[in-house]
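Single chain ahead, by itself, as structure tokens, in the form predicted alone.
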Amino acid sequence: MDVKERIDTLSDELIELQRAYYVDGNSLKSDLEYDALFDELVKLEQEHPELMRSDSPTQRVGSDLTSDFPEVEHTIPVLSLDKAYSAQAVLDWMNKSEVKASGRLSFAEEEKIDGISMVLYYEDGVLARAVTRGNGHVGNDVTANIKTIHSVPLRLPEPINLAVRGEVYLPKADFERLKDKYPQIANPRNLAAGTVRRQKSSEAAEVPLDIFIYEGFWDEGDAPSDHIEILSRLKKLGFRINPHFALFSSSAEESRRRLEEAGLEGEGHAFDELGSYLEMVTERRQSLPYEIDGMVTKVCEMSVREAFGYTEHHPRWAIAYKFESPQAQTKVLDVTVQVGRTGRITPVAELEAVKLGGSTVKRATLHNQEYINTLELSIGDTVSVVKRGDVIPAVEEVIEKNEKGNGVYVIPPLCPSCGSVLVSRGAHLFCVNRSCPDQILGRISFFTGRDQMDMESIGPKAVQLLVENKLVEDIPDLYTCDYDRLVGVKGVGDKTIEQFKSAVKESLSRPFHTVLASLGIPEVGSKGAEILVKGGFDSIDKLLEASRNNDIEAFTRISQVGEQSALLIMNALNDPVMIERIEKLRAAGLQFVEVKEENNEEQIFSGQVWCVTGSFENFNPRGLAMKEVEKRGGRSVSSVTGKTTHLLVGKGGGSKKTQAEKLGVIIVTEEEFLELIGKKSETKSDKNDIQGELF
């Protein structure tokens, strides 16, 4: 056997093994046997690069060569879907479709994978291009990165021309495993989106993306007659089809018969079972190994699809049932850029004002450039806006592209606050100028914030006042500046100045874990600080010593601290600027050693999960109330979820209270809480609200 024949034999065998493992879930050879075949093919291709096939299995590992993503025109319609937000709305749409078609129809019900839409183009049976959705007419060529996905066939068993649509996603378990490596990525979808657009396909290969294919487009003479035949043919061609789908027709028996004849694993139902089916899907949603955000209902009959056609936005023969209704739709007027306390850049959509959750929203976060690219968002687009956790408005989806031809928005290369060149770190851009005005304001405001040192009278506007009057340039200056220099400044009275002084003095009594959480160290919020203290780091000196010695094991031996988190913490604590800041705060009298308190309290809150919102007369900072909970056996959390049992509500409690009421969480007032823990109220009658005097 000559070299070319051996390369062909190895390639064909490995392709079959990959398909069996990644598509069918069958392992035909041991890992050792597979690796031996793969290594032999790699060696032969390195020695004879001219003999490497375009569909070689070795392309799964990607290349270290950088690549751009040229724009490619789609040859098939790549549109969005019309939306429905109840089972009844889907049924109404199905009934209207049958009336329009003047006859009985059948409908496929498929999971709407929360991933990245992708079109694969095959020429003579070989993968030629993988293209993002783009604006529905033009997308980006990301072929090299998509070839690293093992379940994507590089060559089909038939030499046909074919376009298929699918959804690229990252399984939940893999995202959990990779979270420490990519701490800046919020969810599986964002990591999948960033991976698809990696400049080096070898880096894309490090993230185990997968894909489900759900539509195929054949030449007219060879087109299937219905959607079930489409799925059946796609499966036979080696594409990975999602088995979690259902066929609805006039009877469950007919649906099951058609699926069996097509060799598909889906469920067969009658029309009147749709409501219960959607309820079942909603309930099992959390147990799936991947994220879904709805279901898609499609007319099966291809002749009816052709007759129904398309609008400029969506096919008339399909509709998406969304689990959560978008609260509002509006237009993106502009995109501005914010600079955070760490220098991280966050793009913000400036919106045409719209009512959302009881308030008027004019701005919504766009997270980062990768998120914008995933949405393929342009200025002028019509978008859906939701409130993440009922708090932060975010652009969720592009509903309709702008008519001006605006391209996908790109964040400018310079910091909008100081003009420094932005630097890419992971999924985000950063301004690395420590003296950037927005970073200074952010750092100090974070330190004084309610969930950190809780210096109630020194909020963001007060910080801005202090910085603008050159009294404060960094956090330690809060403890050394002469607040009396504010006398005569417009809007600042004697009471305001005294409140500033009082807030600073009171903060000196905050425990070490609160001070630690307020320094802005990556991965060290309130919970992170408590984990470190309980894990043995009960003083700042122990943390500094471990960081100075690069003793990563001192951190990772704590079960909740991963290697990536440990590295981020050590890097921050080895920063000379951070070290100087800590020493100045130590000199000012802040607590840098955790003082253990004896706990003889009855464990009345054992098994309970408490959250807190608002401000209090007797617990300043309000974290002191959660300490009372923890001393009595309870657990405190930062947000209201289905596991929260109690919410302690003070003055000004907002969205958390609303969420608690929705979830049936027990709401407790400050007076009721004091009674539970057996303490009397110590109301501070001389406490003034700075809002009335300064702002």
Ligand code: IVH
Given for the second form:
Amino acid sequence: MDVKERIDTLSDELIELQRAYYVDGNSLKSDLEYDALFDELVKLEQEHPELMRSDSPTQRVGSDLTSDFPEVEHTIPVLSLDKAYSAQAVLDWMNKSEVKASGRLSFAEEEKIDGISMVLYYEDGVLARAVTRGNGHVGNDVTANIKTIHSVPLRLPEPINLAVRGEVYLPKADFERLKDKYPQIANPRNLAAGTVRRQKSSEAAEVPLDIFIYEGFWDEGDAPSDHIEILSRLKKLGFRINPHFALFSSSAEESRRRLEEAGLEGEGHAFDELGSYLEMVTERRQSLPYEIDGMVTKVCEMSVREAFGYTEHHPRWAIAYKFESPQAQTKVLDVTVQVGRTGRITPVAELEAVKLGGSTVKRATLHNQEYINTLELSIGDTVSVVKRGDVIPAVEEVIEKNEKGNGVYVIPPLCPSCGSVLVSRGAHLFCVNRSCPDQILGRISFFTGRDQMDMESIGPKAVQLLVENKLVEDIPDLYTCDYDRLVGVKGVGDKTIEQFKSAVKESLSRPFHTVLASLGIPEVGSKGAEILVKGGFDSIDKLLEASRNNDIEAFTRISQVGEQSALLIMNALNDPVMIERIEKLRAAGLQFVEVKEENNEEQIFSGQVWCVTGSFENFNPRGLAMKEVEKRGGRSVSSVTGKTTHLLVGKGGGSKKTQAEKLGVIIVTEEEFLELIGKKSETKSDKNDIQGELF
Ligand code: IVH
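With the form predicted alone already on screen, would you show the form predicted together with 2-(butylsulfanyl)adenosine?
All chains and molecules follow, beginning with the one already shown.
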């Protein structure tokens, strides 16, 4: 066999092995055999670069040549999707579509992958270009990076011209594995987006992106008749299509038959099963190996798609059902500026009240000046606001500019609380006056807050009252001031005063790591404090000493602590104001040494992520319940996100519960929790005893 033939044979065989492995999930050969073939091909290609095929499987490793992603025009319109926020809205849209089409339709239900939209153009069966969506008409050519995705066919089995659309994503597990390497990247989607735009494809190849293809655009005359045919053809051509989809038609039997005939996995359903299907999908979402942010419903029939047509923005034959982030439109009445406990300045949009995800929203964060500039936001503009997870709403987009011609909002140069000149640090402005009244309020309220010392009766309003009445100026004053001086102050009764006193007394028993997390040291929140304590800093004196000696290694020895964090912590602990605060708190009797607890608990919550909401009979403060979780190997978090697995709900749990229900997080009551940790409440176990006798 000559070299060319050998290169051809090896290429063909490796392409098939890659396809089987990355598209179908089958290993046809052992790793060793695969590597041997691969290495042989690499060697032959190096010796005879002129014989390397354009679809060579060795290209998956990328190259060190840089690319600046030239702009290219799309030959298909690359549109977005219209949105609905409830299963009912999807059903309504389906009904309306049938009325519009004057007949029964069938609908495909697909997962909306939370990734990067990509168009792959094949010419004569060879991958010619992979192009980002861009503005829908022009995108960036990122072919070299997309070729590193093993499931992207570089050559099709037929020499056809074809454009396909798909979503590039990074599996959750790969993100977890890589996230320490990219600490500034918040989620898999952002890492996927960054990777698609790496200048060197050899670097892109280090991040194992994958792709699901969900639409195909064939030459005229060769067009499929419905979406099922599109998917089935794509599958036959070797594309990776998402097996999690369902076909809805007037009967489940018909749907199943059509899928079977097309050789597709997927589920066949009747229309009235849509509600329960969406429920099932919402529940399954947590356990998927990739992130989805909704479902896409598409009319299957191509003739109807054509008849419905498109708006500038989206096809009229498809709709996205978004799981979360409900959006609303409203007007920006004003922009105000907030000063946080660290002096950080946050501009806030004051909005015309609008209903959003079950609550009324009047304010939304604008993050910083850069964000305002990117939005090009002015007072008077109409904007869309979104709520993501448990966090405060944010302004996402300007929908319509104001008519008065107001310019883009600029944050004034002086602190709105104390009037000092603001200083810029990184992306944010800061007020650097420590005696700034808003910072004082923020600092003390942070200390007393739920996730810190949990002094329930001393919330931000109470702190303001204490500061205004000159009882408290800094955190330690909470422990030394004479609360009885509030007698006679308008609106303050004896009961309130007693509550303040008992909150303060109770807080003296908080363990050292909680005290540490409440001091407002940068990087040292509840997780950070625990890491430090577990890493050997089990007393404040050890921390103060390491900081005094500038012993950065004492910190970085702990694997989760980087140099940057260590410097910030040391800096804060060398600050005379902080040292004085700590000494006063020590004198007041707070815990500055960690008391070790024996832990023989079975690790029944290992791998689980718990959050807590509401108040409890047996766990007061409720942080005690999370301690029980942690003792048993679980992790506790302060807000419900896609990663949360369980929510412990007490009396009066509000938005967290709604969020958990939406995300399919397991909801656990206090009673159930007690049972799980083997601490059944009295009455319940009595009942069980009686049952035991009966059986
Ligand atoms: S269909 C004309 N199907 O969601 C076809 N899009 O918010 C329109 N997406 O730009 C797209 N999964 O990037 C479609 N199964 C799916 C999808 C999907 C994710 C993305 C796509 C689109 C965005 C719209």
